[in-house]
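Only one chain is shown below, in C-alpha cells, and it's the form predicted alone.
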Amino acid sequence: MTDWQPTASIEMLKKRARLLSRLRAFFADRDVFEVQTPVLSHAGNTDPALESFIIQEHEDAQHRVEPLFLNTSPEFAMKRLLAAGSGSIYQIGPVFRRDECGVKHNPEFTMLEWYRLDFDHHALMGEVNALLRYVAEDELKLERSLFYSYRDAMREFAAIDPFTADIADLEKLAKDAGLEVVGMDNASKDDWLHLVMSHLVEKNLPEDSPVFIYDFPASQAALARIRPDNPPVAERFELYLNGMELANGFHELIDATEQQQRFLNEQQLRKQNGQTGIPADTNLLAALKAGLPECAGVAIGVDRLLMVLSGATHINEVVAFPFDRA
C-alpha cells in the first residue's frame, strides 16, 4: 500500500516552495499585496464551462436552506475588495472546479490571481511576461515573447478568419485536419472555435517562446470588457508556453447591469444544457454598483507553471497529493 505516499518528490515539492517564494517577491517589488478571501462561499460559477463543487445545504438564521460552493476562482471576493479601496492586490490560493482530472487538471489546484488599478489587458500582458521571466530566470532559457490577436493566431496557424468563418466552414477545417468532430452535431460556432484553436492553433505555437493570444471574438468575454470594434472583440488575453495554457486575463468589465445580463444569459444556458442551476453572486453586483476601479486581472495555474519551469508532463508530478489520494 503506497498510496499515503506523495505523488510528486521531495525535491519538487521544495521547487514548488521556491517558485512560490519568487512570486510573493515578484509582487512584493511591485507593491501589490496579498489578500486573502474565502474558499467557501453562498454563490457558485454561473459560467457553463465550468462546475462548482456542492458541498452541503446550508440553513440560515432565517432557516432557509441554501447551497454552498467551493470557489472556482476567487475572483468575486477579490472585486469586492477592489470596489472597497484596496488597491492592487494578489491571492495565491486553492481553487476547486469539478469534472476537470487529466494529465493537466486536477479538482483541486493552486490559482494564482491579481489585479492591476488602471491597467488594460495589453499592460497586463506586460507584467505576465515579466512575473514569467523572473520566476522562470533559473530554470528555462526564454525566446522572445510573441503577440498575437486571436484572428491573427488563427489566420496564421489554422488558415482561417474565426470573424467571417461560418459553421460549415470551421467544421470543414477540422475535418480536413483529421480532427475527431464525434458529438459535434449541435455544436455552436464557438463551440467549434474551440476546437480549431485547442487542436489547431495551440498545438502549433512556436516552442520556448511565451505567446500571448488577446482579443478574443466577444462571445468569448466571460468577464471581459467588450471593445465596439468591426467586429466587436473581447479584451481579453491567454498566455501560451510550450504547449500549456498558463494564463487567463481581462481588461475588466465594471458596468453591473452588464454583469448582471451575462450571469441571466449563462444560467440560461445552464438550464438549456441540462446542468445544474447556479445563484448569481449579488454581492458582486453590488460591488459593481458601487464602483469597481478601472483595473486588469489574470488568474495563472500554479501547477502548470510549475509544470512548464520543470518539465513535468503530468501534475501528479508537482502537487503532493493529486485528488486520487486526498
Second form
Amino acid sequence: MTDWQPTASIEMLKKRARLLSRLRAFFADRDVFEVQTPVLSHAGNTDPALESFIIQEHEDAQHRVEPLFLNTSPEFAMKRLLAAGSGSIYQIGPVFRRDECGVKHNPEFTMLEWYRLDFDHHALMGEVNALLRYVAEDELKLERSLFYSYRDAMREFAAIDPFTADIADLEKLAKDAGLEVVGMDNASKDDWLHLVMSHLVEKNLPEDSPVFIYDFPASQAALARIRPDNPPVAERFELYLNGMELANGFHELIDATEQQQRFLNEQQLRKQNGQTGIPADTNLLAALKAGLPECAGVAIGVDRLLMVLSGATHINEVVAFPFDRA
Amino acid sequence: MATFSTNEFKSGMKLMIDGSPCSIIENEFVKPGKGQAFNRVKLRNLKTGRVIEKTYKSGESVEAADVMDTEMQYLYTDGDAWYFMDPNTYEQIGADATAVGDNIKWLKEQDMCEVTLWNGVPIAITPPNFVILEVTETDPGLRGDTSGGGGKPATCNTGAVVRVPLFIEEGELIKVDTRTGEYVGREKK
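Moving on from the form predicted alone, please list the structure of the form predicted together with its partner chain.
Up next: the whole complex, starting with the chain shown before.
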C-alpha cells in the first residue's frame, strides 16, 4: 500500500491558501515587496544547531564534484538584496533542515522572512504582533500580548536568573522539575538554557497570549547584534504562542568583521562536535563589507502559524505531503 | 551490540534503559530554532509496566533491547511456571509468576496469547482482548431480569472475578474484555 494521499484535509489546505494571501496583503499594505532567492545554493549555513541537506552529485565546469546546499533559511541571500539597495523585503518559501522531524517539525517547511530598514528588534516585534493579529482574524481569539526580556521570562516562568546561574544550578533546576536528562555530561551552559527554555518556560507561558521574549544571552546571538550592557545581550527576539515557537528575529548584525568571526567560531564548534564542515558564505561577507543598511529581520514558520490558528496538534495536519510521503 | 540514535526513535521501539527492557510509547522532538535539540521520550518498562519519561540530548545513542513479541498458545501450569507453545515450531517455554503477573486470571488452556521475550526469556504475557470463561460460582440469578443493571460478582474457571448481570447462572459461558475486565456478553455452549 502506498501513502499517496495528503495528510492535510482539503479544507485545511484552503485555510493555508487564505493565510498565504492574508500574509501577502499585510505586506502589500506596508510597501514591503516580495522577493525570491535561490533554494539551492553554493554556500551553506555554518550554524551548529542546523544540519543542511547537501547535494553531492553536482559537477562544476571543470568536472569537479562540488557540494550544493538546500537553504536552511533565505537570510543570507536576502541580506545581499538589502545591501544592493532593495529596501524592505519579504519572502515566503521552502527551507530545509535535516533530522528535524516530529509533531512540530518537518524537514522541509515554509518560512516567511522579512526585513525592515531602520527598525530595531522592538519595532519589529511590534510589527510581528500586528501581523499575528491581522492573520488571526476570527480564527483565534488572542489575549493581550506579553513582552519579557529573556532574563525576566526565565525568572518569571522558571524561577532562575539565566545570567548568574551556572551549569550546576541549571542541572539542579531541571532535576527538581522532575526531568531525567540523558547525554548532557559535556553540555554547555547554553545547552542547559535551551533545555530550561524548551521544557520549563515554554510550557508555563499563558494560553492564547502571544509572548515575545527579547534580549538573549550574548552567547546565543546567532546573527543579531550584541548590545554592550552589563551583562551584554543579543538584540534578538522569539515569539511563542500556545506552546509553539513561532518566530525568531534579530536587530541585524551589520559588521562584516564580526560576522566573519562568528562564522569562524561556528565552524570551529562544528569541528569540535564532529559535524560536517560547511564553508562560510563569502557572498554574504562581501555584501556586509559593501554595506548592509541598518535593519531588523524576522522569520516565522508558516506551517506552525497555521497550526496555532487552526488548533492543529500535528504538523502533518497542515502540510499536504509531509516528508515521509514527499 | 545494536544501538539506536535518537533520530531513529519511534513508538514501539525497544530499548535498554537503566538495565531494563523498555518500549517507546511517545517520542517528542523538541528543538529551539537556534539551539540544542532534545528528544522527550515516554517509555514503558516491559518488566514492571511502569511508565517513565526521559529527555535525551539529540544525537545520543541508546542500546537496543532484544525484545520480541510472539503469538503462543497457553498449555498448562505446574504451579511454578506457565507453559506456552510456539504453534509453528512446537517449542515450549515456561514463564514465571512475575512475567504472567495479574494476567494469570485470564489464562485459559489452548488460548493464543502474546508472549514478550527478552533475550529469549518471557518477561510479559498479553492475553487475547476477549476470552470466553465458564462461571463456576455466583449467587442465584433473578429469572426474567435482562436489564443488566446492578449486577453481581461471578467467579470463573480461571479464578477471575467478573461483574455480571443478575441473570447469569453458574455453568454459563461469558465473554470478557481482558483490557477492562468487563463482562461483554453471554456465549452459547
